[in-house]
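The chain below stands alone and is given in structure tokens; this is the form predicted alone.
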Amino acid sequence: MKALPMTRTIGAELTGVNLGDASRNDALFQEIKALLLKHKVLFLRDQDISRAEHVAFARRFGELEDHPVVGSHPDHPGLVQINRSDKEENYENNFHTDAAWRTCPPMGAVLRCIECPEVGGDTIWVNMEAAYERLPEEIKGKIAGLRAKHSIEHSFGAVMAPEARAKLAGQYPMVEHPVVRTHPETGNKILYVGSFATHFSNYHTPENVRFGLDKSPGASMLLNYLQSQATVPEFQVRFRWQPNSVAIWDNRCTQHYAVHDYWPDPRKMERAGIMGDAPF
């Protein structure tokens, strides 16, 4: 197995390895896990593996989770099918950390391409450790200790009828996470506000707010500024999909963006999301 870095900041392509084999080989899996912690997202081509092998490999990281809106494959719980062949609407073309609206967001995911357009449909990943490291020291000081609310109601729920949206919000109420979280395995600091973040929950303090102008526009502008850090190209890697290509990413320290530039061509993916811990 070889790992070829794709940028100076994030991403590596693995060659000479099959994830079906890695699902059955502990030493090989541990090598891949170490590379994931180093590069944050790994890419593999020509992974002609079964759904059972896909699930078995992902489960080596931890138990898998379902999605309350998208749903899973009927024979493989935790294997979410993302089918963009039958409708134009899309939710992935924004920078986000998967399921940050959960109390315990996913640790990571293993995504395999089933069918994709000849051109278009790339995915971008972002190193949010680098995004935090490169913040001005003044901003680092300002956001130390800040916490933000994250919501599914404002994203997936937005197109629902009011009753359905209220039910979704009742099942998954807003959660609060630190704006700067700590990676549980590396100890590195991560800027942790993506598109699911709606507002700060502890911004209105005498240190931050003199007048109402500071409270609402001031907090919103700071949140927008932090969210915009994911758009910096120096923190990114972009991957062009082919059938049987796979991406494995650490959801704790990255964001990603699925480029929606291929309609009406189909794009069919299968993702195994791995349960994680509460950010701290």
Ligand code: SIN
Contents of the next structure:
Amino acid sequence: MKALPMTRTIGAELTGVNLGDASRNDALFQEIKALLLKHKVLFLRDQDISRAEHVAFARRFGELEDHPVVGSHPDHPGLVQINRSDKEENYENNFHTDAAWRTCPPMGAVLRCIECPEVGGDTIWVNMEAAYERLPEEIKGKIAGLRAKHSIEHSFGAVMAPEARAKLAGQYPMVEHPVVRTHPETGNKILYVGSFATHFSNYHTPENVRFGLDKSPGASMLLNYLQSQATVPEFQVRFRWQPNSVAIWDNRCTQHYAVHDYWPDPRKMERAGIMGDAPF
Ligand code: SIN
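Form predicted together with the named molecule structure, per the form predicted alone context:
And the full complex, kicking off with our chain again.
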């Protein structure tokens, strides 16, 4: 197995390995896991594996979970089917970490392409450790100890009728996470506000808030600035899909954006989302 870095900050292409084999081989799996911690997202081509192998490989990282809005394969619970060819609307074309609206968001995911347009439908991943590291020191000081709310209601719920949206919000109330989280395995600091973040919940110190103006719109301008860091190309890698291409990502320290430039062409993906821990 070889890992070829794709940028200076994030992503490597793995060659000489089959994920079906890795699902049955502990040493191989551990090698891939170590590479994932190093590169944050791994890309593989020509993974002609079965759905059972896809699930078995992802299960080695931890338990899988379904999505409350996006359905899973009927025979393979935990294998979420992301088919964005039926209508023009899309959910994934914004920078986000998956399910940050959960108390314990996923630690990672294994995404396989079933069908994709010849051109278009790329996905971009971002190294949010680098995004944190490169923030001005003054901003780092300002956001240390800051917490933000994350919600499914204003994202997946936004296209729903009011009653359905209220039901979803009742099932998944807003959660609060630190704006800067620590990676549980590497100890590195991560800027942890993507598009599910709605507002800060403890923006109140005298240094931060001298006048009401500092809180509103000041706090939301700071949140927008932090969220915009994911758009910096120096922190990104962009991947062009083919059928049987796979991406494995660490959802704790990355964000991603699925480019929605291909409709009405079909694009069908299957994602095994792996349960994670509460951010600290
Ligand atoms: C996702 O947002 O998890 C899916 C990404 C993709 O479809 O490329």
